[in-house]
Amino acid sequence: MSDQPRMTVEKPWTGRFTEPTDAFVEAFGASVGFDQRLWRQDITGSMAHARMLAEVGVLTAEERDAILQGLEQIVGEIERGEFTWSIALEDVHMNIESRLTALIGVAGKKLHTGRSRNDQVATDIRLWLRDEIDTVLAELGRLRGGLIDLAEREAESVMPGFTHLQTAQPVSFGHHMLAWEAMLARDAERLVDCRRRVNRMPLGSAALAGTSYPIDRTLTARLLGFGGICENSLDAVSDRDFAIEFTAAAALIMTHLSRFSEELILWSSAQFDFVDLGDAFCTGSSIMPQKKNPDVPELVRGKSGRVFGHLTALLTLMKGQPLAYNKDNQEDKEPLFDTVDTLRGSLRVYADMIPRMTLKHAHMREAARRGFSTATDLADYLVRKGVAFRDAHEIVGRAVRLGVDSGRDLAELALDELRQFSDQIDDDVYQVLTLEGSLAARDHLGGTAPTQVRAACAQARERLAG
């Protein structure tokens, strides 16, 4: 960021003051180093405000046109990197207004009629966040689509399902991927719901009490594409609950991505060896040539804490403030900006990585076979033969003990060995002791049977398209 000489800058509020701002205080209080990111939204809001002021007769058509032309020129200057940002002018709003006045004269000074930086910045943030939510939703959709594709392709692939990170029951790998997609689908619902509250316009609330000018807030809202208007001026300029709500939704998404990361880190280890992540998403070791480190999942897992911290920071920022606007709210932008950047980056890298992941089917299948994952199927088999479930549970537990002692899975025990625990066991038992039989038996809505996984993929794809 470049800085204009301090002596040449005239602040728009100096009439009340008898001495200039202390140089350190000026730098300490300036936000232009980070809020210049809102320049496009600031100019968009100013253009709508100017059109509205002309419509109600506060500005002439000539003044409106001069303002619009001047703002268009500033857009070009910023896009070409020719615009000079000044710390002495504090923030994005005063930098743009000062440049506009330099370009078009007195008409530029009239742009701020009927508004305050308080409602201006609240409007800018909402406009910016509205667009960012749309981008995040698009990245979420891309990741969800990749998971659905993978789930459909791997509907019949067997892996061990875990509870307490111990082998529990066999599941379809596709079913597992749809569990991830279901989490992200709820995340998308939360963002869509959050966007409705973000998409309400504070502009026209002025500093805190509204304005005495005959403004038309409905017209301004329509020009800016807002779905509603913040109806109480005090609330409109002072609360940042919409930013907190978004950050909370982002924290949940990062929680889910962190859980996915934990599984991928485990699955790609030599001890599990279920998947191989693409080389483009891993790094090696500077000393151990055999290493292939799952850096992307590890980084995403770590970045989740960053977003959690931003949520705590925003909650703490807001909790002690009396109405209406306070300078504390200058501190809302950096946590919000970084939350968006972190979330977008994490979703993007995941959406890129998932389609390039290779499955090690034989290793997953062997892990499912080793862990007595069909024990519950044997208990269910006995229940269908008339054995009470608790008795069946005890019978299967003794059979598992024999398997543990002899180093064999249940399906590897001979029929006469199984019948020593219950004479209800016949040779048809081996149909339920196979991994495929276990999967196929769970043929109901939400179950892991391949037919259900494919049906769930179709439903998930339909939800995503809708």
Contents of the next structure:
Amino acid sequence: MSDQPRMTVEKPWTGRFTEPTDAFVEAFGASVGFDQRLWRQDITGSMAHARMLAEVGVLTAEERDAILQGLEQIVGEIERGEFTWSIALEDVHMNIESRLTALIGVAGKKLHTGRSRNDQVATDIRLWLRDEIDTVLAELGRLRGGLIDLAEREAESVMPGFTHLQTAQPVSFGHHMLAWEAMLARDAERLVDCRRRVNRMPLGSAALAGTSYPIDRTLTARLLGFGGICENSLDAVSDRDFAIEFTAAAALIMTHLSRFSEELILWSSAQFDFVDLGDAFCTGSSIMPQKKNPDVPELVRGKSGRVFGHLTALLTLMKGQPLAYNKDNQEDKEPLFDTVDTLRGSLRVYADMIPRMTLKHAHMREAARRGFSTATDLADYLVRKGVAFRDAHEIVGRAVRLGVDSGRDLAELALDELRQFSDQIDDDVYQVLTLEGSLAARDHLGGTAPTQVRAACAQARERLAG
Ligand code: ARG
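Shown: the form predicted alone; wanted: the form predicted in complex with ligand ARG:
Up next: the whole complex, starting with the chain shown before.
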């Protein structure tokens, strides 16, 4: 960015001013350092605006064509890195407009007819965010696809399911993966819904009240692929609820990824030893040669905090603003940009990592077996033999205590040992005490039986494609 001496670049609003802007105020107030990221959307919006102005007779066809050609040339200059961004020109909008006028003369000065930077910037952000949502949805889809594939492959793999991080009941590893997929599927729904409200056009609201030119907003909206227009001009230039909504959806995705990360970190510890995340996703220690650290999930867990912070920042940014546009809104961009970058990065690394994770099936089975995870199955067995559930619970509790005291699992207790707690127990009990038996018994919609898991995978795949 050039820091050219002030007043060498002419600001578009110097008419009513007699003194130049204070040097520090100029730097303090400039957004071009970050909003130049919106340059492509700014030019796309300007092209549509110029086309519309010509259509309604505010610009001549020659003026329109000069504007379009000039803007095309600017696209090339920016893409080739030849464009000089100037802080004195404050933001992306004035930088581009000023260059256009330098290139094509007076026609360039007519581009801003019937619009304001207030509706321009709101339009740019919405165009940008709309595309970013599509990219996020694609990454989210890639991750969900990976989870469904994994779930299908591992439908029969047994792991301990937890409540309170204590071994609870055996579950299918595939079932566990589908739980994460279900959360991400709702996240995708939220983004699709949010996109509908992002995809409305503020342009035409001008500074706040609309414009006295005979503009055709519907035409501009169609040219830009908007699903509709923002109906109230004051609202259109002022509210950033669409950005807040997106950031809230992003915060939820990060919450889900952070929880998932927590599991992967635990599971790759020597104490759990359920999974190996793959060398490509871990780092070593500079001092402890044995270490392989789960950096990727740790970083994602850590990065979730940034997005929660951005959500709070945007809510706070908005809450005190009277209608309509206020300069406060310039502060919307950095939190939004960083939210998108953080989210895209986290989803990408997860989508890459999940298919390359390897499972330690024997360890997971052993952990499920060791934790008396089939105790509920024994209680259900007794209920089927006519024992009341509360009594069955008590009986099994005593059997578990014997197991704990003698260092054995329920399935390792002899029949006569088990029968001392209830004479309803016969030798068919060993079927229900197996991990496979426990899984297979939960054979209903949403249950962990491998047949249900495979059916759920098919459904999830359909939902993902649809
Ligand atoms: N850079 C400003 C922003 O990001 C553009 C709109 C400025 N409008 C104004 N009236 N100063 O919000």
